[in-house]
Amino acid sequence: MSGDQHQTSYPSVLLHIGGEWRAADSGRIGEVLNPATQDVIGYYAHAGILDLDLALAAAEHGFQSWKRVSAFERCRVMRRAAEILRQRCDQIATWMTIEQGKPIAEARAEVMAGADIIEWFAEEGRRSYGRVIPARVPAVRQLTVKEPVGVVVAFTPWNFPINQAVRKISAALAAGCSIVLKAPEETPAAPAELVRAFVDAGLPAGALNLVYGTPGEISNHLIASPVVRKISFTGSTAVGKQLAALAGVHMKRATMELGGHTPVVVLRDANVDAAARITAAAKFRNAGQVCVSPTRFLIEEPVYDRFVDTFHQATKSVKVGSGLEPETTMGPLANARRIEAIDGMVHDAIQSGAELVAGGQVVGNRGYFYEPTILSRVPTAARVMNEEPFGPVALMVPLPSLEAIIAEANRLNFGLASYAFTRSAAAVNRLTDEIAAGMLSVNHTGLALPEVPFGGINDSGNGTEGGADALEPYLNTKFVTHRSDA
């Protein structure tokens, strides 16, 4: 990225290759459009073949670098890096809202919490233990050492440029891993930033690297690679078997951390005003582009339209503008696909028998703006209560009894995040047992903390991206056994 690091203005976004900022071997660029006006605000460098294989090239000889390095200093390194993104978050939040669309406000939580994930790797890394085993006999020694299992690759998406991004990164240099970063071509700048304070912190080169280009053909060419020792992905369903499958052609691990259609349970004897409120604010938060984004509302009866008019008046408070704009919490939705893609599940929910309770319509002509939407009684049918609808749409769905509740919550072959609002110790535990997720948040949305597991199981993905079970799949373990009295 060229120019002061303190200007306004939105940037033109180079590659990180090998400890070099740096423009696409063939000049290529692409266009960076801000949501909220649909205007070209900027470029980032389109990476080609020769570009990818720089990269590769680059992140082979800074694992042989990294490796080396002590768990210590590496920890010191990235502490480092977590005060610079701090001291940076302003700047790079502005920009995050310009190119993302989210409210200012939730652009620097994002920033200052991508700051905290890289702390808790940085401290997690310098305990990567292993074991002593107890042998047989007196003459041998058993134990396990970690070591790090090599080049990384990372795919990350664009509803949250940092947060996705900082996850694969830390856990792969806390490792002493080296990483190929593919960030998303949407939101260029913010993970770039997130990149040189890394690098401004004292990374040695090639230790981490940025590409951007054609999705299909940067994982293509990066997964294929005998360089390259895992991947990570963050995105839709679809997109991760794939990308799964080509992982496991080449036998490379692979972290997947893929879409959800989140159940959230109201039982009747829930604080049900509460549930709401905590509800409607976790709904529209990215205006809905959260992969733990509540989604499927599934409310006992006896306290169905208390709930729903009580999540309505919360929506009403909901301002939608430019995330720029101070006053406004929800701003736009990505790009024109969402705007389709929304639209068309809302209609179609609508032609299936679902009634309009809030939004359901495009906001003004510029932009894309989306109404924050509430939908009652939506049939199981409908297009939405089957695909994710990673959007402001809000599903309302009254049943009998828990035993209905939970059927509805895992008829789906989703299983990210899962929600529930009751006060019975008996419900809780029935959940716990019974709910197919892999995180479940009890009468709170206390997810996504760097130090608490986040991953799912089924089609939303495998493995876990935060927690201290999310170092494990960037190590090795090797068995070292020694005998004295030979």
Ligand code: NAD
Contents of the next structure:
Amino acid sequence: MSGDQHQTSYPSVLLHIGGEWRAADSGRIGEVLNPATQDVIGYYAHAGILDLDLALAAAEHGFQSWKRVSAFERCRVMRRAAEILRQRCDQIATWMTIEQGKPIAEARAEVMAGADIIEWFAEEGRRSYGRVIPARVPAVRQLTVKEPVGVVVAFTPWNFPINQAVRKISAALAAGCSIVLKAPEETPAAPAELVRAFVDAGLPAGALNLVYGTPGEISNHLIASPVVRKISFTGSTAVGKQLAALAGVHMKRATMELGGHTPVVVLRDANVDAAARITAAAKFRNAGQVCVSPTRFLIEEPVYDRFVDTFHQATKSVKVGSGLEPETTMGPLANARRIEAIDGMVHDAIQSGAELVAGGQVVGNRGYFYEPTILSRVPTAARVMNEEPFGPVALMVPLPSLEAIIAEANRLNFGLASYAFTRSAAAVNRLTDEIAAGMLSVNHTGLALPEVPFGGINDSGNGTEGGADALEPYLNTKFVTHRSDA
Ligand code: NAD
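Got the form predicted on its own; any chance of the form predicted in complex with this ligand too?
Full complex below, order starting with the chain above.
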């Protein structure tokens, strides 16, 4: 699987349970489509309850062995997995583009970033330890010990087949937990190759298990199992709320990385042209199917026309096409549901009074392609101003002041990412204090590096999947107090 010889034929994707690659016990399979052609390109093994029970038993067993491996050795295994992933980058990226649609350069960047994330967590695992707490009397020692929570189950979506899974796998393994991953049925090959990198690096059987199937059946069965101690989900707010409720019923820890409706604040003192170019590139990355995609552009009136015009010019250079073509900068949407959702929201916005600056149409009649779309002066009541579009649509809104912009930014109950463009230190301070979001990126798009926090508040979920804090949800703190003069 070296870079020069990668295959464009798509693999059959198996389950990975207890150290073995295997078909579903029932023999059931599901189809995988190429979103650029709508052709069936392959199959994944579709797990049933029996397979899930095997995965739970394997994960319980895997936890017993992995937690006893020293943090030093765990780090070595994980670093090997990162290196294997880098070596196989071209093959994995090709399969990811075929199953998900994104441009091959974005797929390669995702695989390489996945390796960086594994390394970051590998090292953090070596640095997670307890404290000694000063006691009130000399004969007493008080200390805390960090222990892995146990078996984790994780559910990850199709927009970043590796990136969403690698954060959960890496944090769990670095902490000494075992994990059952339900990866996305629509894009199964890339996450399976991620799992293979860990397996080939020498992870003990059962420490990392992979299943595909019917999402609701899998989450109901796994979350209810007494074997499982923690869940982590990335996906829509609606599903996140269901799974968080289920986690609550069974008293399981839960990390939730959900939808957003990212505001982009553009103030009159900003470098407006740079802001437009930077955000246009970010908007159409992965065809806008990114939870931190810039969405509501809240622009101070004096610079509104200039910003929209420069953004429009930048959008003209977006090349829509098959992700395998090197000149493509925006591939198809990932599935038919997205086309229907985006087209419905765009037409509703136009009917509500928004002006169509660019796009607004399905492209061609084969594959799920949609034009990069800009809507101007979008009324607050339009559906797209309230629901996460999750597609290549930029919403432009002129506003009179920073106060009005902050009020609009905070109007929705989402609170994942936010961006701002300004040269005013006072405005940055005010946004830092007042914007209701888990992340604020000023004058650049600086989110999602392995070493920085990544997560939202309110309806965007809770917990962080990046930075030094991301390991904590996978650890229990045990308190030990010892009196030596008894
Ligand atoms: P969806 O809500 O049907 O599914 C979202 C993800 O959750 C998918 O990966 C799906 O397999 C999984 N899922 C669905 N029901 C589940 C269940 N009961 N148990 C476990 N997993 C379950 O939506 P969709 O049509 O696939 O995507 C559309 C919406 O999802 C978007 O509008 C966006 O809001 C959200 N989404 C968010 C992210 C993100 O990165 N936060 C990624 C993908 C999708």
